[in-house]
Partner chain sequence: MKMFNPTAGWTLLLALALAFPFMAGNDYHLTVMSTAYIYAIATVGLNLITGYTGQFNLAHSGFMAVGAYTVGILTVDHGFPFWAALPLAGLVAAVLGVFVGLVSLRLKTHFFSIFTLCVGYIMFLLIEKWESLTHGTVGIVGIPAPEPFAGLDFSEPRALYYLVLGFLVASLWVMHRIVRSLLGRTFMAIRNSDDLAQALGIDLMRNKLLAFVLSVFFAGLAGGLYAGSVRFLGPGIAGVEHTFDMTMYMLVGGIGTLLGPLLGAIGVPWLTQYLQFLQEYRFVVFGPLLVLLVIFLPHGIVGTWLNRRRRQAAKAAPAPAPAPAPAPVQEVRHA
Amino acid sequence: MELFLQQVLNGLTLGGVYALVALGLTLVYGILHVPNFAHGAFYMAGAYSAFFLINRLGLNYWWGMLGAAVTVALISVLSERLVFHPLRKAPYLHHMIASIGILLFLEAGAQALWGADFHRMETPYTQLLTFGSLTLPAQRLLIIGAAFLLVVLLQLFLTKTITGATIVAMAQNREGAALVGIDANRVAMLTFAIAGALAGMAAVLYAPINLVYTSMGHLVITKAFVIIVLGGMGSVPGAIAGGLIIGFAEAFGAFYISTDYKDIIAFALLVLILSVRPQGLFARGAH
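Single chain structure for the sequence just listed, the form predicted alone:
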């Protein structure tokens, strides 16, 4: 039973991180209507920003996370203004190529600044908490708590505020939203800022139990694509549910089958669900 609960904890940890990254990706999909491959580089940029603030400038973990969120939000908004906005009337293929270009640019920039070595980010939460016979690392509990808090806050923002409603309206129909007076440019920048901040915070939460390196966003963004396809492209509830499904599938698959197959399990699950429900688990639309 203890081993089963341990896998539940691992699944919630992975699912929380995946859901945060997938939420940003699905929000931006509502604006661009194409997958933003640069989102993986935003995740990487968040980890490096926090690593610099914590390990080089000596700030504490929470200031490092805040700084990473602001930095990645700015990078994300700049990419929207300088790259995606000028391409708004171009074919969608141009957006995809541009997003790959941003991904390569940011990775090359990080490697030029910090080198190709792997780095370890320090965390003050190294304690092991014991509940009966169950041992829980404090950092994993922090990841679960922070991820679910951020998901709840984002859902409340989208459903309970006028600004959030404008993001939902624009994701559903950009031209219609502009006709009723919604400033499409402002909403697009805000959406990119939120998506970037979520990716940055997800990276800071997960980096202390992983490593910081320039290609760290590749597998995460691939899983995020799987998640938003599973949940339904553009669906916020789908991104949350998809993140948890993939997180639990990986955790239990790695334990009961083999760690060698944990990444394959996610993609096998994608093929299985799409063969039964091609539109994903949730209807399209950021709501």
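Residue numbers count along the first chain shown, from 1. C-alpha atoms forming the largest set that superposes within 1.5 Å between two forms make up the rigid core. Keep in mind it's a predicted model, so treat the numbers as computed, not measured. First, how it differs from the form predicted in complex with its partner chain.
Once the rigid core is used as the reference frame, the Cα position of residue 9 differs between these two forms by less than 2 Å.
Okay, that one was the form predicted alone. Can I see the form predicted in complex with its partner chain too?
A single chain, with no partners or molecules, comes next.
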């Protein structure tokens, strides 16, 4: 039973991180209608900027996270302005290739600045909490708590504020949004900033129990793609549900099936589901 609860905890941890990354990706998809392959590099950039602030400048963990969120939001907005905005009328293939260009640039840039080594990010929350027979590492609880807080805040922002509503409106119908006087450029920049900040914070939450390295974003972003395809591209609740599904599938798969193949589970799930339902699990209508 304890082992089972331990896996539930692992699933929630992974699911929380995946949901944060997938949320940013799905919001940007709502605006661009194109998958942003550079999103995984944003995640990586977040981890590196926090690593720099914490280990080199000696700031504390939370300032590191804030710094990462701001830095990645800036990188994200810059790439919207410099790359995606000029391409807004181009075929979808061009967006994808341009986002690959950003990805390659950021990864090579991080490697040039910090080298190819793996780094460990310090966290002040190293203690183990015990509840009865259950031992919980504090960092994992922090990830779960912070991820769910961010998800709730984002949901409130999107549904309860005018600015949030403009993002939803743009995602639903671009021309319609422009007709009622929504400034498309402002909304696009705002969306990229939010997506970048979410990716940055997810990276800083997850990095202490993982490691910091240049290709750390690869698997996370690919899984985030799986999540938003499963949850329906552009759908916020879909991204959260999808994140949890993949998180749990991986935690239980690693425990009951095989640790070696745990990374394949998400992709196998996608292949399986799309073979039966080409339109995704929760999506209405065909792709």
